[in-house]
Each structure stands twice: as C-alpha cells, then as structure tokens.
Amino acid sequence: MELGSSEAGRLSVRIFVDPDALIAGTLTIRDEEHHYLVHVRRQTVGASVCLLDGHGRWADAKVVSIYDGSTELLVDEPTMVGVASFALTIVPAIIKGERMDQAITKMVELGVARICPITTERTVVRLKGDRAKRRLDRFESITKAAARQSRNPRPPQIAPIQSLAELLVAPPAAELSLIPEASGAAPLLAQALPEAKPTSAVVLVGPEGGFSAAELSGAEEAGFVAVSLGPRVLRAETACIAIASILAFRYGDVGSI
C-alpha cells in the first residue's frame, strides 16, 4: 500500500514516531530510531524522510541537524492513509526462537492486521510474568522492524500472550473465522472461502503437533470453521505464512494494486 502522491513519502526512509509527536514543525527524535536513520541508513543533513505513527498518518520531514545522541527534522503537515478494505488477524500458537520470529516478519509485510499469541496444550514454549512481557516487547520490536523495511505504514497490533481457552471466551470479532487442521476430514480452504469478499477474517493456527480434539472442538463451539491447507502437513511457520498469503491475495491488497 502506497502512502499517497508524495514522491518524498514513497522513496525516502521511513521511520516511526510516537502518535503525539507527528505534527507540523520541528521534531527530535533519539534513540532506536535515532541509530536507524544514521548508523544503518547513514542518512546526512537535507535528506527525505516519511514519518509514521503507526495507526495510519504519515508526514514527509527533512533532516536539519544531527547531533550524537539525536537527529532533528523539519515535518510537513501529517497525512491520513487510507483504511484497508480486509481486516486479517492471526492466532499464532507460539513456537521456539527464530521460526516465531520469522513467522511474525513475514505476516507484518503481508499485511496482517493483528496477531494474538497464544500458548496451547501443546505448546512447548510457556511464557508467564518477566518473560511473557520480554517476548512481547520482542514481537513488538520485529514488528516495528518489519513494517519499515516492507513500508507497512499500518503494522499489525499484538495482542497480550494469553491461552487458547482465553481467548476463545471472547474471541477476535471477524466475518470469517478459520482454524486449519490436519486431519484430512475438513473440506479445503478454497472450498471454505466465500465469493462474497469479507471485511475481516480470524484464524488460529496451532503449534507443532497441532491442536488437541478438544481444543478443536471448543474453537468450533465459539464459531471457527475448520479447514485443511492441503495433503501435506505445514509446519507452524508455514501454516502462518500461507494462510496470510492466501487471505491477502484473495481479500487483501498482495497482487492486487
């Protein structure tokens, strides 16, 4: 998705800034953000740079000093993206390191809209207190990462790490809600997928060894479908990806514009 006619806001680097802080005028940003735009992209005085917010206004701003701690800019007047026409959220069960990790990379530049961790009766990796809150501060800087590097203006939401059983007390609202499974006895997605496009879709996907029949059963009972992603078996990763590809091309934005 394209931030608009601006050629400024399409080419230059984007970094993002607290909601509060994106207005016309002078703006001080340090840290994170600070080191990105001089020590990675090793941007000087006079360059282009898009600033966004994170909940769809951006802002074309050039660079006017830069000091050792701390860039300063000049901002243009901020700017509304436009609202996506398909809402995707994605329940991931989390799984070990780097394949998270990866799996949340790839949602963000497909344009998934939220993503709620969940732990299941099969998750290897259990998270509470300190740790449950690192990992999350974790998902929530590769986001953050992720949406520069695809030029996501809008990065997806992450939701609290909670359980399944949690969660399915009062699950994401959507006009499609999804869980697939292996099995072999639910009908395919293509099957499952309505002509009619949805303005939103939910779907769980489990951790390796996949969900439990009575996890299957109280999804079900709180309005998932089920569904198989084909003859082979995904690993957790893969079924996040896929399923995101899958959505955005057939709802979303992936191939479309």
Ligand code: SAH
Second form
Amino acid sequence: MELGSSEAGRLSVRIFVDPDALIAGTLTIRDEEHHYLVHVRRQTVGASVCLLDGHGRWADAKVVSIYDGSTELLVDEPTMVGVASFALTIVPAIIKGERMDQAITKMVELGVARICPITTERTVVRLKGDRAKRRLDRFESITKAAARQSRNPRPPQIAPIQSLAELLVAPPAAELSLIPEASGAAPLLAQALPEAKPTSAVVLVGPEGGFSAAELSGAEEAGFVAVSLGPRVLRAETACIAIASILAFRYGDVGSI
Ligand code: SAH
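Same protein, different condition: the form predicted on its own was shown, now please give the form predicted together with the ligand.
In what comes next, the whole complex appears, and the chain from above leads the way.
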C-alpha cells in the first residue's frame, strides 16, 4: 500500500519522536520538538499534531497542555504508513559544506531510502576523528528538518561515514548497482535500467573531482555498472537529484527498505 493523501496527518504539523515513545496515551515532548511545535509552528492547546517515529509508524495527537519547556500531547493508536516497493540507496562522496547539505536535503525531499556518505581518493573535506562525528550529526539533523518540511514520514537512514574502499568490501545489497561517471564513455542510464522493476538499487556518486580510474575499476569489479547521466558534467549534488528523480519516475517511488 502506498502512502495515501489522507494518511499520516498530511495537513497537521509533523513531529518526529523516539519509536519507543510512540504509543497511545499521553506523551510529553521537550527541547527541540517542543520548541518547534510551540515557537516555530505556533501551535496552541487543541491543535492536531502528527507524530512520526521515522521508521514508518505514525499517530495523530492533540495538544493538551503547554508549559514553559514542554508540551503534553494525547496520542491516538499508532499505524504503519505504506511501504514503497522500490528502495534506493545513494552513496554520495562527501563534498564541501553547503553543497553536501543541499544534496542531503534534496535526497530526503525526493524520498531516497538510505544515504551512505563516503570518502574517496579525491575527497577534499578532511574528516578525522571528532570531525566525522560532527559531520554525521549534521547530516542527521538536516535529514530530520528536510523530512519535516517535505512531509516524508520515513526519512532515509544515514549510514556512518566510511571510505569507498571499506564500502566496496561489502557493498549494500541491491538488485541494481550503478556508478554514474562523467567521462562520456559509459552507456546512458536509461539503457542500463531493466524493464522489469527491481526492488532495490544502490548508486555511487563521486566528489567534485570525480572517482579515480582505480576507484572506478574497483567499483566495477564489485559489481557496479558505469552509467552516464548525459553529455554535460553535473555537480555531484545535481547528480544525486537527477538519479533520485529518474528512478522515482521510472519505478514509482524510491523510498523504503
Ligand atoms: N571532474 C569530475 C566531475 C565530477 S562530478 C569528472 O570529470 O569526473 C561529480 C560526480 O557526479 C561524478 O563523479 C559522477 O558520479 C557524477 N556525474 C556528474 N556528471 C555526470 C554525468 N554526466 N554522467 C554520469 N555521472 C555524472
């Protein structure tokens, strides 16, 4: 069953809560969620809210009381949102600041099922120790905000940052594994897509400087098929958007695992 227009409280304010907290009865929300509901969205007592656990469960709720640092909600019985029958995992090489934020935001809007950020030979951004952790936290908070804004009840999972070499040791399992590359030598994406709808695909996207020749052949050895997105060189974030849009158009949706 696909997500219908009347489902998941389409028109009410959406709040993500812990899966464990999403049960019928009263629920108190604090911190960021309370602030978002009361100060950003200016909801008052009696307002309807849609609660989501980020894993496909949701429930309607009503605002019962508002305090200084918390809001009390009365929560209905949770239900499961529909599951799309095609899941897309995008594996983007991390690119510089703003552009990576954009790439993640757009992938969440388009409904991508999973994002596995990687570092590659030509990754410009340095991500040692604490920095990698901070970057991942940022990706997660961007995902949450984009999911709220785009009313995506099942935001993508963000995998821990790893190198392309690490990822290729055990690549995400999928029926269709693609590596878009901008040299113009590869066949067009349209030609590489099977007629019969696969249930999953995984797509590697290179950084600003592209993949090295060794990385390309390593990925091909691991089963990835090189494809072209057309005669122009796209920015990495544009390539992510194009892939998600094309596959959503072709297979109906790109969003679940
Ligand atoms: N200077 C690099 C361009 C990198 S663009 C080069 O010439 O390879 C960043 C990434 O976006 C690429 O690694 C590739 O994965 C993807 N990409 C951009 N344009 C593309 C195209 N026309 N076809 C396929 N992939 C493309």
